[in-house]
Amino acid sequence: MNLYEEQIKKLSHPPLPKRRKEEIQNLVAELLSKMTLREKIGQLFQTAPNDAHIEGLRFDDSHGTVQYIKEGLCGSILGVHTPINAYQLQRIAVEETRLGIPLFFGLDIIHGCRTIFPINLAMSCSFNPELIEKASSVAAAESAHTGISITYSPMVDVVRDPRWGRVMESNGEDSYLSRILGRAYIRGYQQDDLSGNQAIGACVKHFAGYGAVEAGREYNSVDLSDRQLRMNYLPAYQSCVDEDCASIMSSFNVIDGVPSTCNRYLLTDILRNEWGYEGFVISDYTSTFEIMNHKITTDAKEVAKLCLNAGLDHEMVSNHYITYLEELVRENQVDTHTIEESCKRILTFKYKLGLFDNPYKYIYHEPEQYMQLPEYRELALEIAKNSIVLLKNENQVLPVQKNKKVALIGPAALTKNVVGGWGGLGRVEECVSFYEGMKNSGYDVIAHEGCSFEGAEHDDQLMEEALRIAAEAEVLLLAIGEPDYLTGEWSSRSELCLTGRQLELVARLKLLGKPMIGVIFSGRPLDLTWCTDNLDGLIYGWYLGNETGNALASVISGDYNPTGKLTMSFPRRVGQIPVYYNQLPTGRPSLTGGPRDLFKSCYTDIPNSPLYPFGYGLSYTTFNYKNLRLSTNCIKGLEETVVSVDITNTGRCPGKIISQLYIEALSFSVSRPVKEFKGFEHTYLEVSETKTISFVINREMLSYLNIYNEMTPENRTYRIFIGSDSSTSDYQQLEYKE
């Protein structure tokens, strides 16, 4: 043990007060009142030593990490995980400084530290913000441990075009649920009290519109309206705002012409003025840096001029508030009370978390005691259970009887690469495979791996050796879909098919003409549209994480019967992109829906709904819908009415119905979404059982931005909805009046 080893070891962690936001602002302003120029600007700027933990490109870190601490230019650092490694640059930051400001460390913990949950656009399938917020403060008690102090989560964009590689961190295309998960990530995380040894902040990301990227295409532009901006992909948030996230993160793409990162519209007029948000806020991984690429100016002392002045509060990574900000002064192009306002969300964030009480609160001997606890796993399997998504059940397939002889076929069938991007610390040997899972539930199973994921040389062969196996088997499991690593940032596609020889490989197992189930792995939606055709049923398992393999097991066996629902549409083609449920309407409507409904918005090929819509997912049992009624058809000022409706169980097992609520108003004084969701409702019923479930209809929910920018609901008719997805046409009327 060396002598770093021996003082952690001697490190304790008792619990710490929680100050009042007076005392805090007090003590801000005591500290800022000792504190130089160049030292208020060193706590605006993160780096990243050398050998950080780090998912994208390296910036320079030639000045030293070690050496920006003792300077006093530096507030934090990114991609330190290490109790070795933080304490050791913490003790510089503590005793080795004129003031002895500690640093707090930041790490993109997603979907889990150690204990690894689904990816986050699975776990949204999950309608489950309980669960969500269970597993967002496991990661936070994991991370407490390893020297973190902030995560940057949850990400809140929009996301419509899955070939995006970053909708796998989403929670999909609705407004409403991001707004409901995100505050659910933030609860987890933050547990309510910083202060506490088991919570750390949270970063929302990526503010704004980074969702709506154009092609898809990773660090790509952003051109939203004004109205599009504030109605689609603001809220959420808004909403994170509202839960007291501890930071924002500004993001890549430019919003009306201008970068957010230095955006004062998006900066100071919304999050500040607007929504009165207190907390930081931090840039994306070099942004700043990229500002000269959009062109904005050549100059890197503009850089650190515009975003500063748009209210930039912390840089991360790229260097220009240390380099350019005291000669910026100066030249009275920054005022130094600019900066002392950042320094001072900076220093607040700190005393928060208790670091002036004990920088060390978050650094342990001996971590691993910590990580993968085995409630952790049991809640880590509850989750990937509800995220599976059963698309397709033809002839009741589906749950596979365990003295079935199963094939498991795919070049998902055997490995343990099913964290799915942005994995934390997650290790791929602590997984479960699909195999094993399918061994550990009892079946007698087979399996094959059937041809890459890429597409090799050696395919040929594999896929011979599959047929093989799969001529003497009864049912047949299909592992296929992508690569995990082609989930998550830069992991952009132009084609959203099974990737290498997949396809060719499934072509060939049909023709044995054995029941065949196909278990998709992916980040994303993909082009299922041969495989819904030819496969007899469908499972969407996405990458659920640590529990994969159980999780599907006890899916396909029937020990669990599905629930989840999903939260993207999916296309039926990739030209269908995007395809989403609350699309605006069209002047020229299909009245059939396409194809080639002449001279009406539609394809000449396909229909124009999608594959899957927005709150699709089956069960084992089925479910029906009678008796939807208002408790009056019209409301007038801040009067409510209530929505109901009886639903029965109708099948052969007992079951969960996520049951849906859509609004649609027949007209408006600006175009409105075809349907817009505005709640959810779990309900469990036993075989033939009924009940009631309602809900409240005001006028928040029947709002939206009318043409004078006034969030209202105007006098107008509406119809509402409920029903097991967005493709729900049973409604009732109601009418408004102010």
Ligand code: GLC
Contents of the next structure:
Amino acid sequence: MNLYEEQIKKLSHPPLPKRRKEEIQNLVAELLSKMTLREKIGQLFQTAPNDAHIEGLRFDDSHGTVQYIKEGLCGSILGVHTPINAYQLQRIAVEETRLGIPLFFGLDIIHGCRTIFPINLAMSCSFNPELIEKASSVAAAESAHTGISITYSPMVDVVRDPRWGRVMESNGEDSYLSRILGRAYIRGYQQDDLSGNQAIGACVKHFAGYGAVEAGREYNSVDLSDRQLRMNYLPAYQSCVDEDCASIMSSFNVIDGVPSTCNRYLLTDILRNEWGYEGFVISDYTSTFEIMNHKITTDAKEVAKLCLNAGLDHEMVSNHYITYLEELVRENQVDTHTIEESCKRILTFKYKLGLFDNPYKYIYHEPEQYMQLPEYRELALEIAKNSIVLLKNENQVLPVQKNKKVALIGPAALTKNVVGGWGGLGRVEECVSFYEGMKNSGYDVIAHEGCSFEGAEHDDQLMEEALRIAAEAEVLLLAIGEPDYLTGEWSSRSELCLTGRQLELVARLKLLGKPMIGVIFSGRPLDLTWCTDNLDGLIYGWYLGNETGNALASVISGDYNPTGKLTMSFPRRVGQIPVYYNQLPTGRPSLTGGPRDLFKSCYTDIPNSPLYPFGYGLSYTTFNYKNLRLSTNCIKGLEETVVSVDITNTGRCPGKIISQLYIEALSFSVSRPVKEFKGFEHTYLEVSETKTISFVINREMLSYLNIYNEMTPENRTYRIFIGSDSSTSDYQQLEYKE
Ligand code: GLC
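For comparison with the form predicted alone, produce the structure of the form predicted together with the ligand.
Then the entire complex follows, led off by the chain already shown.
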């Protein structure tokens, strides 16, 4: 055991004082008064030494990390997640600098740290903020034992284009749901106080509007009207501000031609002046440097000036602040007050975490003992089951009886590589493959890859082998989709098809004439038109993390009756994108939805409707809605009405349905979406059981940014819907009078 490990072993982790806001403000002010300008600037910089390069006592100084820290020119570290490395860097900051200001350590822990939960887009299909909060608290508990003090999560970008690989990190296409789930992530990470030994900071991203990248192309431009920005994209970030998120990350894209990272309208006018945000804003990875690529300036020094004066507090990786800010102060191009305000926000965060009380709060000897606890794995299984979406079940091909001989075929059948993009510190070997899950569940299953994800020379041989195996089976289970490395950052695709020769494999298997169930592994909505037309059953399995196989087997066997609901619309083909539920009506709405509804807004070759709409997901039972009603059909001012509906389980097994509330304004001073999602309710029903669910409708729920930029419901007529997905058509009419 080396010297540092000896020292880590002696570290203690007593409960830390919960300091009041005023107390922290005084402590920060006192520390600030002792700092030089250079030291204040140093707090505004985050460097990113590669953790793998910091082994034992040797540092990879290619990033200059140690030098930055020793000179007091580093406020935080990105990417270090091994206690011994975090300890060494923290020790230098605390013991070898003039003021001993501790560092904080950031990493992207977005759907689990070592216990890996389903990708975020999958978890959003649970419509379950309680489960997501629990998952986030587990992620925080594991992270807090690896040196990490803040996670770059939740990502609450509203997304409408599945070509963009990062839809996997999101909560889907709806702003209201993203608001609810974003807050749940923050509560789970930050718990009731950041001083808690298992609490870490939440950094909400990517502010703002990154999910609207043109053509779904990574790092591309965004062009939104202010109304679109404020009605569809900003509310989720604002909800996270209201949940007191520790930090916000500026996005790579421009908003109205100005990169978010130097966009004063976003970072100061809205974030500070309208929303009163007090946390710190961090840039995305080198997004400060990239404003030169956006051609905002050719001068690196001006980068520092523009970003600081716009309201950016902390620079991730590129080092314009520590390089140029002192000179800019001397030239009166930036104000020391601005630097001090940013420095205060960083120091405040460190005080809230308790790092001044215990700089080694997050550093533990032998952290393994805190990882992958049985209760964590149980939670991962529960969330995975809730994230699975049943899309088709013809001829009751599902659930599959356990005495059936099953052939499990496809490139996702045997692989344990099911962590999914942004997999934190997850380990492939700790994942349960689809095949393992089916075996664990007691199936007589034989598995075969069938073909590669990518398309390879040996695919022909693989297919021949798979066909022979399939011929012996009673049921064919297909494990198909896209490989996990095609999801996440820098993973935009121009097509949404199954990759490689998977469709060829499936088509050849279909010739055997056996029941076929497709299970799709993906980080985004794929083009499932062929699968929908040709398979008997279809399950969206996303990338479900550690408990993938067990969760899928639980649904396939009927041990768990699927409840998931889609949070992104599925296009019929890539040419239909963007397709989303809350579109505007247009001047020529097609009542038939096309195709070929002449001189109406539609295509000549496909219907307007998505293949599967927002909110869609089947169960092994069926539900019936009836008796939709309002307590009053006219409300004024702050009055409310209650919308209710009776739901009956009309099927053959107990089940849970996630009902959704939508509204539609029949007219408004600006064109409003054809539907607006406003609430949801989980209802468990035994066979033949009926329950009534209700929602309160008030003026806030009916409000929208009108032609005068006022949030108001105006004097209008509305339709109120409750149903099992966004295509529901049963409504009650409501008058609103100011
Ligand atoms: C990346 C991502 C961002 C992430 C950051 C730090 O480029 O855009 O989501 O948090 O860098 O890893």
